[in-house]
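Encoded as structure tokens, the following chain is the form predicted alone, with no partner shown.
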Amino acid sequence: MKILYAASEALPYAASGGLADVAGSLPAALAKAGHDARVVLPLYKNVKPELRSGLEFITNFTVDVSWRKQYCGVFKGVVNGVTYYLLDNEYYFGRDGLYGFYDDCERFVFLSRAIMEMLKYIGWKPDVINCNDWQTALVPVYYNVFYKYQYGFDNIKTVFTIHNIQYQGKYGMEVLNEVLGIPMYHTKLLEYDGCVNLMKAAFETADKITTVSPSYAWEILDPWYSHGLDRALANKQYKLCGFLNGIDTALYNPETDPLIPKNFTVKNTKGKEECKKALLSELNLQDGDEPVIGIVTRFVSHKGIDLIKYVFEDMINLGYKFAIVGSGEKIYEDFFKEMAWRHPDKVSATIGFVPSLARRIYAGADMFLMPSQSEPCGLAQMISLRYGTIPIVRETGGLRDSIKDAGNDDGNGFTFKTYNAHDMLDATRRAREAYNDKKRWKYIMHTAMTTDCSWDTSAELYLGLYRELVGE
């Protein structure tokens, strides 16, 4: 089967979040299963020179962006058996950063239209195009409006994957003519609550809609989680399903990871003790056997930082130390800096994102706290499982699907249900009690490290969906 994975970012070329991990890992898993999986994304300015030098120029063509005609160059790279197409336009993508520009609508309209135009030039036709989030949401729209009945575009199926429904691509109605170039009689495809909503347009036109965990698929039908799109999804439930993401288990492997002080395995975890000692020393935290909680996250409200703020001192009184790395809203950054100042021997807070330090926290901490208000899938809890760092999570989205409470025999973490600070505190208290029972803790660590977090199962689910669409 031929699958084109369309995304605004993908490892190893460009990354700002979990989408890049998925776009770098899922196609590789599909290719490993014997399918021709390829990825298309923008050629951003910040693609590393060593990666850029390995790209091969294929062709160039002109893309219609409403009344404009814009240049598009196509470069090709091959990584882990997967072919990547990188679309070049200096005006749209030759900037510092991936998102957050005044003309993001126009930039990703260009990307979506260029993806469709590219198929005329590369000598390869996909059976399925899997689009991701609002930045490529217009691919199924353009396919249905302009390309479906063109020669060479017949019987292409489209799948739209929601990674975070909060970011929908909402713009004023004026972009219909000025930017999108879509005829007025198709306005209903894009209009929602008095504005253009690109994600809603994908709901209307894609053959299937997927989310990144089964729980998130039904949560987003609830107004609490949907950010206003529940009414649009309610009529499209027959298209909707959820598959839990995986992680790259070769990249996140404590047995071979070069970024951690000492490698270890599920059978011999002595190296993890050395990772913990090295982490305490690096962060100038008090040495000792007390458990270390790792927090690696964006400091935003839906990550549950309010709960942490409310009972932080109580958790310290339970005997915890904290290794924290992240950035985001200033109120939360200031809070963690203050806690590190008040408790210098028990709390370390690194403001910013330092990937190498994050990896050392995954390996050296005893527990990983992730009390999200909402979490479509989450990858951090799966990475922490790989390194035997026990997750403490709220039961929402992918956290519910990947972490089972250690009150049961098959438990690989500690969970709480309600969005309540003292329920979270109780989960940390239960984790502390389990940590004190060394035999039980070793069993929980073994369960965590043997949890299957690979893409193998999820890739088969995606393949089943693709086969259903193409009739194989």
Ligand code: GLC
The other form holds:
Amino acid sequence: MKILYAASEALPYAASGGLADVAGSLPAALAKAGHDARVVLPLYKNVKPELRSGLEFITNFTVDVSWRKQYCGVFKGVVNGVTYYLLDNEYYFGRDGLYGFYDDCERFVFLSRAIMEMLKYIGWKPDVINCNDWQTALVPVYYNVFYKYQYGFDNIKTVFTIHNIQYQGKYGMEVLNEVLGIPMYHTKLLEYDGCVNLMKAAFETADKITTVSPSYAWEILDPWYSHGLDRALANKQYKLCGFLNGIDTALYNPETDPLIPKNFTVKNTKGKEECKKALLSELNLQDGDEPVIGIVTRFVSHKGIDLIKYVFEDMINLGYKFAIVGSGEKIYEDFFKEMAWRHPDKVSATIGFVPSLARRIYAGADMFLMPSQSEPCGLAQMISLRYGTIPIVRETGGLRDSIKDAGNDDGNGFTFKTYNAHDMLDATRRAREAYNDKKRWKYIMHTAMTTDCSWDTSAELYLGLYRELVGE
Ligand code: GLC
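Structure of the form predicted together with the ligand, given the form predicted alone:
Entire complex below, previous chain first.
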């Protein structure tokens, strides 16, 4: 089967969040299963020179962005057997950073339209286009409105994947014709609550809607999680399902990872102790056996930072040390800085996005705390599992689907249900007790490290869905 995976970011070329990990690893898993999976994304200015120099120029053409005519170049790269198409337009993508510009709507209108237009020029026709989040949400819309009956475009199926329902691509109604170039008689497809809503338009037009965990697929039908879109989704529930993401298990492998001080395996975890020692000394934390909790996250409220704030001192009193890295809202950055200042030998807070330090925390910490208010899938808990760092999570979305409480025999972490700081504290208390029982802790680590986080199962689920659409 031929699958085009359309995303606004994909590893190794461009990354700002979990979408890039998925777009960089799911297509490779589909290719491994014998399919022709290709990826398309923008050619951002920030693509590293060594990757940029490996790209080959294929063609160029003009894209209609409403009444404007814009240049689009197509470059091709091959990584791990997967072909990537990078779409070039310096006006839209020759900027520092991926998102957050005043004309983001127009930039991603261009991307979605260019993806469709590209198919006329590359001599390859996909059976399925899987697009992702609001930035490529217009692909199924354009397909249905403009392309479906054009020569060479018949019978392409579209899948829309929600990685986070919070970011919907919401704009004033005036963009409909002026930027999207969509005739007014299609208003119904795009209008929601008085705005143009790109995500809702994808719900209307895509053949299937998927999301990144089974639990999130039903959570988003509830107003507490849906950021207003539950009504739009309830109508389309018949085409909605959730598949748990995998991670790139070759990249995140403690046995071979060159970014950690000492490699280790599930059979011999001695190296992990050295990773912990090295982490403590790197961060100037007190040496000693007390457990270290790792926190690697964006500092925003839906990651549950308020719960951490509320009982932070109580967790210190349980005898924990903390290795924290992340950035985000100032109020949280200040909080963690203050805690590090108050407990210099127990708390380290690095403000920023530092992937290499994050990796050393995944490897060197004993537990990983992720009390998210909502979490579509979450990748950090799975990376932690691989490195034998026991996740402490709230039972929501993908956290609920990947982590089982160690109160059960097959538990690989510690979980709590309610969005409540003392419930989280209780989970950290139980984890602390388990940590003191060395035999039990070893067993939990073993369960964690042998949990299957690969794409094997989920790639099959995606393929099943694609086959159903294509009628194979
Ligand atoms: C988004 C979600 C995260 C998910 C990732 C990849 O970043 O917030 O939970 O793991 O997408 O699907």
